[in-house]
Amino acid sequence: MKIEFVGAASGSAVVAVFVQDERKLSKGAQAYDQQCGGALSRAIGAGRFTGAKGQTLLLTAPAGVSAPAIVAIGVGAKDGFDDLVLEHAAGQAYSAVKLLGFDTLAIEASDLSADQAARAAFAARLASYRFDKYLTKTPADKKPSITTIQVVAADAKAAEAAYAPLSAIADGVFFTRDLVAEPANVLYPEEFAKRCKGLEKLGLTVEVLGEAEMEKLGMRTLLAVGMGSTKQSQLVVMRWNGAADKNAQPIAFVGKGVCFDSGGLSLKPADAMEDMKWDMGGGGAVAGLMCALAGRKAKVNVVGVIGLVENMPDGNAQRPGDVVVTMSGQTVEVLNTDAEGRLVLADALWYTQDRFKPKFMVDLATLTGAMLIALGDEIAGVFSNSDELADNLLAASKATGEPLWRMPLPASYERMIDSPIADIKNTGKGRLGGSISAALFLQRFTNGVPWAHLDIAPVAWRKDSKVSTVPDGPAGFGVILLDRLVADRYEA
């Protein structure tokens, strides 16, 4: 997708105008209803369009205007316009016009800062992701005919001086998206390491420890989930060393990158498993995460660890009822192959705590089922043992509108994974606290470190999305999130 910032829009562009709340325009619409003889505002006042967030209206070949077509976007009330109400109407100006047979959509912003153009353009780009690399027959009429979006502002240079590290932030959710739209028999643990190290070319230093090397370190636990799959596990580590002081202690984000989850010996049954090529979703974030702070520039020093697996059954798969030996030392007895994402973290949050010593830790994994039950499908779980980290989270999921909702981590629920053989197992107490015992479990490899998880099970995948700027398929959930925490706490 091309994106412009313009002084005035192209003569054959299609052209969205924000309207508030009792069929008010802005300035930009009123320049455009002026010229058309007042045939927008007619068209507006003829019907149930009120200027209601959510609204569209298109008019077509408006006589007096050369643009072929203004749609008109509601934006609801004046004093509750912020940046993600801009970004949801933006975001709702290309999904209106995107199949129309039109090649270009300018936005009319020349009323708004040049951060808020900025931001229109950021949101009308993620609006416009498409996995299309598999499809072969799709008529040209489904096909989005949008190929370039310009954006109306009063100061075109300021405004794509702004956009500049939002395009690198839309680089990095895009790099999530496929990571996780991928099927698993193109992306597996040593294709999706591949990937990551492509991303040296933004200024990342990536290593890819194999099987060897992590039987070396102890990661028997990791080591264990991949047993039954042909396919070699891989732990990445990324590394951006963005502030003035090279050695400056690091933040750390740690991924479950389960390239596909079967269940292991506890199977799944089939239509729990047709998804399941998306049990990466938390170590797709991460990598997307890393590239969006590279490519910005971001002045912050950043681990970003990724255990990669596949999650296969065979005659060397692991069985409930095996003891594996933790890198902490700690044992775990696996009475359900199944719940194998945790494993693979124990390992991974174990040794990024070891190895560089981080002010905090936040992983991110499509962990439970029992988080869609408590939270339904909109809204992601964090836990974590820092007031202060989780405080941040929040107020970054306010900001961006990836929305998360604080769980507990009561100590009396410790007893729900003693095991009466081994430190811990990697079940709780039936269906009961699914998630708060996941989460408890991954507590006890964080060695005391500020730690917070995120269980992005409800919302790696969209379906039926209600969010303008994420179509369905791969949210990308949790860059834009992590990206503003560390803009907004971290960043010099």
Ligand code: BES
The other form holds:
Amino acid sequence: MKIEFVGAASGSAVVAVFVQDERKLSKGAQAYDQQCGGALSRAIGAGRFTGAKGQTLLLTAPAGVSAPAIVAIGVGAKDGFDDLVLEHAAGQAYSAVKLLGFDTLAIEASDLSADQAARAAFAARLASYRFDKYLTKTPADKKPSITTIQVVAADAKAAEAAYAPLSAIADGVFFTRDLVAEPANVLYPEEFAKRCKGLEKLGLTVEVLGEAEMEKLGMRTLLAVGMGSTKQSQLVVMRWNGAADKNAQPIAFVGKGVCFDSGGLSLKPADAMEDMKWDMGGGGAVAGLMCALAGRKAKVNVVGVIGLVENMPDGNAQRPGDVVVTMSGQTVEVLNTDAEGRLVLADALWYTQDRFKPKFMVDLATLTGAMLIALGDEIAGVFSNSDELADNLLAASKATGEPLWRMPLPASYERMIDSPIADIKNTGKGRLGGSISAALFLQRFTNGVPWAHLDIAPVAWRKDSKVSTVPDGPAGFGVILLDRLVADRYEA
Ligand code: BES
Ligand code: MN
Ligand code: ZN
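Same protein, different condition: the form predicted alone was shown, now please give the form predicted together with this ligand.
Every chain and every other molecule in the complex is listed next, the one we just looked at coming first.
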């Protein structure tokens, strides 16, 4: 998608204008209304369109203007008009016109700030995401026709400058979405690692550890998950040293990268097993976040660690009842091979704190189906041993519109994961508090470092999205949220 900041829309562009409650036209919209002899205000005044949030109205071929169509987007009350309302409206403008057959959408933002104009471009771009590389027969009229998004800004230069970091963030989100959308026959651990390696062009350092190296480090638990797969397990370590002091203590993000989760010998039912191609959504978010941070040259030292495996049943697969030794030295009884994410993260978390001594670690994982039962499919859970880190995450969530809800880590539930034969077992107490017992499991591998765990099982993939900037499919959840956490709290 081509993004341009302009002083005036090109003549062939479909123009989007924002309208507030009570049919109040923006200044830019008023100018168009005058040029077309009041057709816009008549169209708006005639029906149910009032400017309420989420409403759209299409006015085609109005006389007096060269635009082939004008689309009015409701943004609601003036005092509620914040960045998120603006972003949703801009995304909606794109969705409303994408199939009309025109090649340019111009978003009229000339009475907004340069920053807001940049956000409009960011949002429209996020809304334009598509994963269509395997569609070979889509008829032309089913494909979006928009190839350029113009944002009409009072100070186009300033808007363009404000857009530069947002463009890097959108690149990161798209990087994550592409990883998450890719089927598991294409995206297995080595391919995932290869795509991370490709990010070195942004100035990231990317190391890839293979099975022999992980074996040497004692990462038996991560490796045990991959034993039933013909694919090699991998550990990706990405580093971005953007702080003035390159040796300053880093912050760390750790991702579950289960490229396919069949359940292993504790095989999942066939129903919806295909969803488990996106069981690397946490790892995908870490990769996209590193892409975003490097792309906008964030002034911070960051480490991203991704544990990559495929969980398959096979003669070599681990068995329910096996006891494995983690890198930390703690032993785990594997009661259910489908509770594999925590096994991968146990070693990835331990490795991260051991090697990098970070200020904090945030892990992202599509860890439990129970998270969907607890929170539904629009909110991710956050578990943390640090109130400060949890609060910072919740603040970033509020600012970016990626919803998080804090969940507890009660000490009295620790006994759910006590095993009679090993230090810990990988399942809890039946179906009770399944997301909590999983988080408590992870906590035992943090070595007391400030840590937060985001269970993104509910939000990694959207099925009936109501958010225009997150079309159905891979959401890229976490990239924008964690980029904001870094920008607001950890950049000098
Ligand atoms: N990857 C799944 C969790 C999941 C389920 C993510 C649905 C997204 C959508 C995870 O590895 C898993 O299988 N968890 C089990 C744990 C159980 C065996 C203790 C679960 O949630 O059922
Ligand atoms: Mn599983
Ligand atoms: Zn899984």
